[in-house]
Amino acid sequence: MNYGGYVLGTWYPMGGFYQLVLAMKTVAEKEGARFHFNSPVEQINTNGGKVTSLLINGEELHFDSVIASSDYHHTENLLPQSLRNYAETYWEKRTFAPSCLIYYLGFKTRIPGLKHHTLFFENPLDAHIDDIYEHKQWPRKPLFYACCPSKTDPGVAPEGHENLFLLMPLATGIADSEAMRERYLLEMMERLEKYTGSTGLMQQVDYKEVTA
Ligand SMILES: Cc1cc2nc3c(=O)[nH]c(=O)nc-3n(C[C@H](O)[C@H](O)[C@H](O)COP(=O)(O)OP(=O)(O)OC[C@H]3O[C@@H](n4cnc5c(N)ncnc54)[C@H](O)[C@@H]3O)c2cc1C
């Protein structure tokens, strides 16, 4: 994604970004790579400062070499304490990327006036940033991103339907509840209706999944 953004610009792979994952897997397999899914590395074993084996699903497995592409803090925690570059006190002082609340929605109607990408930035950016990093609370005046891939790709929703996801950046570690999720969904839908001139969109929702 980062390479695509910096080097190529804004593009959308037909079928969604997962197609890119499948394409990379196909290329790697053609070059002889083998994938092992559902294989979380539980521990990195070392001898003399060199990795000797990995503990995966309770089994010790040996490899010629190991490259870790998972998060740095997480990867270090798989190593013996003495080989970690940073103490836990270092990580406690770091500012981590925000979390986000994402709604995956299906509508049994088209939403005219909406584009593939829409940023709802009617409210001041600084207030939302302060609620994430300073106050660590639910945003009082949230900004959000609406992505409607069915505007570009007819394969991601049945004919006459729309596929929409809404993303709202959120502070990490705040108390979450169904009621809060519903409240923010209603607020976003209200702003979306106002922007597109639509009405009654909530009654047209035929698929809903929320993740934070
Ligand atoms: C909602 C959302 C929207 C985003 N939008 C954008 C965007 O528009 N543009 C953009 O450039 N970036 C975006 N990003 C950020 C982008 O997704 C990340 O920067 C990128 O995926 C990081 O890639 P990575 O390979 O470092 O880590 P990851 O993609 O996190 O890959 C790490 C992999 O390691 C695996 N793993 C971790 N621990 C273990 C273990 N112990 N054993 C085995 N496997 C393990 C994980 O399962 C994962 O597959 C977004 C992120 C999110 C969450």
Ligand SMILES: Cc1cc2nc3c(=O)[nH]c(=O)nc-3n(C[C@H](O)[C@H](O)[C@H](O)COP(=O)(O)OP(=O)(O)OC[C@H]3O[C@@H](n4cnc5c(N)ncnc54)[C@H](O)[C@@H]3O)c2cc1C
Contents of the next structure:
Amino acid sequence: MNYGGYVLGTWYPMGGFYQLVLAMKTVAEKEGARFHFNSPVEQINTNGGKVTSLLINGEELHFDSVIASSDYHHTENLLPQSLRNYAETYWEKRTFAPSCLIYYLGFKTRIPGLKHHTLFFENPLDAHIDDIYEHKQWPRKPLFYACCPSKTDPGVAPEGHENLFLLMPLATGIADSEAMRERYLLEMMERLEKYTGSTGLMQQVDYKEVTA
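Starting from the form predicted together with this ligand, produce the coordinates for the form predicted alone.
FYI, this one's just the chain on its own, none of its partners or other molecules.
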């Protein structure tokens, strides 16, 4: 990923990266692929050591072959216990990639001094990493990433508006609450205001969605 960024350059599809997803879907459909949305796989059924069908929304559907690109642990949990390569105790000892807190924000004003990509690394990196992997707690001195695609692509926000998302890495399995999420949003916004020389950005938010 670093090599791609430095040597090949970073590319952005106008309209957002979802346009790439739609383009891949179009190509696949031209080749005869069919997509089933809102269809979570609940179970992988086997016979004689071979996958024969999937249980989807309570219905058994048969396939000639199945390719699983989901997380390995999740995929194994869809198989009978006897066909899994690892016991649950194995997964309990693994160190998983961090989670994250993401805010999708829309502003009814433009934000000066902000680029498409901005890393807010004013605090020591090691302290944030230790809070994720060693202490498994909310970061005491968080770092975060801000992405403002409307700086590159005016089509992703109404005229005179701004499209921004903020991402802060987190430890997995920590206690979560709306109050805690809002606390970190306010901190990120304060640092954003300081960096851009803006004021009152929270009052300019006209769209907000959060995921963690």
